[in-house]
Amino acid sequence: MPVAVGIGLTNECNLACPHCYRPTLTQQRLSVPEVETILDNLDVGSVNLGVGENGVHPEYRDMLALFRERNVKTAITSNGYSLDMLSDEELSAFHSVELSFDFPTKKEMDEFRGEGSWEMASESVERCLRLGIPTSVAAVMMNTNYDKIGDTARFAFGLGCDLRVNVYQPVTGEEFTLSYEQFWRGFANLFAAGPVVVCSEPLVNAVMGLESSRGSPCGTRSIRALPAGTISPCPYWPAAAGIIPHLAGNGRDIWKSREFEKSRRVPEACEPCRFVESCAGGCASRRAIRNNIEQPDEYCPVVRGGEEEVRRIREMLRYTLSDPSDVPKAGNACTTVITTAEAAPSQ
């Protein structure tokens, strides 16, 4: 079965955003032979470039040429830097592009990400749309912006883009971690802004009653190759499952590794739950980061207050559905995509 592969070519970046999870103590870069090993030994359905700002890698353009030669469906998440250096022809080879905006205004964005970050990302959005490339805005939902996520969605729609949202993971610290109430209020704010294209955040998917997936995609339908040359179920996963050279000749064995098996494990306490088939314990990486892989997701309403709490959350999550779209990132992360109401079918 083809899988979604997330690849981080480098941990380097032109910015130093305070919520970033990339390691920064040493320079890490994948080589062209390592990327070839991934393509040769995994059934690659799509590739998304993330982690650091991939354009900082000195062989970035060679890597993109390799993906084109192999006819690999390729997407990228960028602050704009990795797009600015490409010709129109190179840029147009991407299946889709995402530009990072965590706030709906220039002032907030530049204060958080650095002076000029808003303009750089905005110019890239305009260029991509002009070239006819499917373009989205990507945001991380944090305790500093969950109450503005609806405004960020409307900003994205004004540009002609969908919005994709990931929940902040406390890989490097708790400063931006959402509380339980902020998590669910954030999704309520998000769904109030526009129809849902896809939702692979396990708890939300389950409580909404979509049951479109089982647990997180990580470790089941997706795999990550990180700049250190390691393989992992998810970029947030706290331990490596192996190294890229180990894929040679036996790439399928990585799915049987201890870390991948852990990522698919359902906590015993979740087994009787009526949501277990779609939730599977919630986000495995969030549980692993907490060293609580055997415990339910910290945002679980069933654990928090049983059926009464589930009803409260469901009442909060007023949503409509859009036609499903080809969203490469949805296959390799716990993520949610919403679209403009004008683009959605009537419900």
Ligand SMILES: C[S@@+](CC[C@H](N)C(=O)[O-])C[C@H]1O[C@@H](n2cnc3c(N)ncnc32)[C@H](O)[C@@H]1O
Given for the second form:
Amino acid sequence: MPVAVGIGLTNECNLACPHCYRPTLTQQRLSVPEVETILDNLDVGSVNLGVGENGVHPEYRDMLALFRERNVKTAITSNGYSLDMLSDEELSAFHSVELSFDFPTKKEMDEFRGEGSWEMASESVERCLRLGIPTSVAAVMMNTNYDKIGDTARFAFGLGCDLRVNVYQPVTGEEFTLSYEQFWRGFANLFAAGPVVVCSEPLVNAVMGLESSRGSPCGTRSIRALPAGTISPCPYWPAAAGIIPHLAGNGRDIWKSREFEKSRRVPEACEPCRFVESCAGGCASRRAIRNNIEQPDEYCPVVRGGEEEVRRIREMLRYTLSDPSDVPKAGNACTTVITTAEAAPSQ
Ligand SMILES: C[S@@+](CC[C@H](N)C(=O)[O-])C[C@H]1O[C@@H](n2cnc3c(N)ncnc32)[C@H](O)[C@@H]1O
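Moving on from the form predicted on its own, please list the structure of the form predicted in complex with this ligand.
Every chain and every other molecule in the complex is listed next, the one we just looked at coming first.
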């Protein structure tokens, strides 16, 4: 089965955002042969470039040429830097691009990401749209912006883009961690802003009543190659499952490695739950980061207050679907996308 491969060519970045999960203690870069090993040995359905700002890698353009030669569907998440440096032809080869905006105003974004970050990302969005490249805005939902996520969505819609939202993962610290109430309030704010295209955050998917996810996609339908040359089920996963050379030959099946198996583990306490099929314990990385892989997701309303709490949260989450027939295919990372497109009739 073709898999979505997340690749981080480098952990380096032109910015130093305070919430970022990328490792910063040493410089890490993948080599061209390592990327070739990935393409030669995995059934690569698509590649998404992330982790650091990929354009900082000295062989970034050679890597993009390699993806083009191999006809690999390639997407990138960027702050604009890695897009600005490309020719129109190179840029247009991306299947899609995402520009990161964590706040809906220049002032807030420049304060958070650094002076000039708003302008750099805005110029890139405009250029990508002009070139006709599918372009979306990516935002991380944190305790500092969950109440502004609707404004961020409206900002994205104003540009003509969908908004992709990932929940903050406490990889490097708790400063931006959402409380239980902020997590659900943030999703309610998000869903009030526009129709949902995809929600593969397993807990939210289940509680929304979609029940179209099958636990975290990481470790089953998606795999990450990190700049240190390691393989892991998810970019936030706290341990390496193996190294890139393990993908070559038949010496080792990475999908059966201890870390991948751990990422698919359903906590015992979740087994009797009516949502277990779709939720499977929620985000495995969040549980693993906290050394709580055997416990349900910390944002679980069933654990918090049983059926009554599930009803309260459902009441809060008023959503519309952009195209209900699309949602079952929902995505290959724990993510939520809302769109500028017309909403389907309300739920
Ligand atoms: C790690 S960055 C790499 C690409 C590029 N430098 C950028 O800013 O988009 C990719 C995305 O991950 C998000 N991100 C960073 N740290 C995160 C965290 N701890 N939890 C969730 N998402 C995070 C960023 O905001 C960005 O949208």
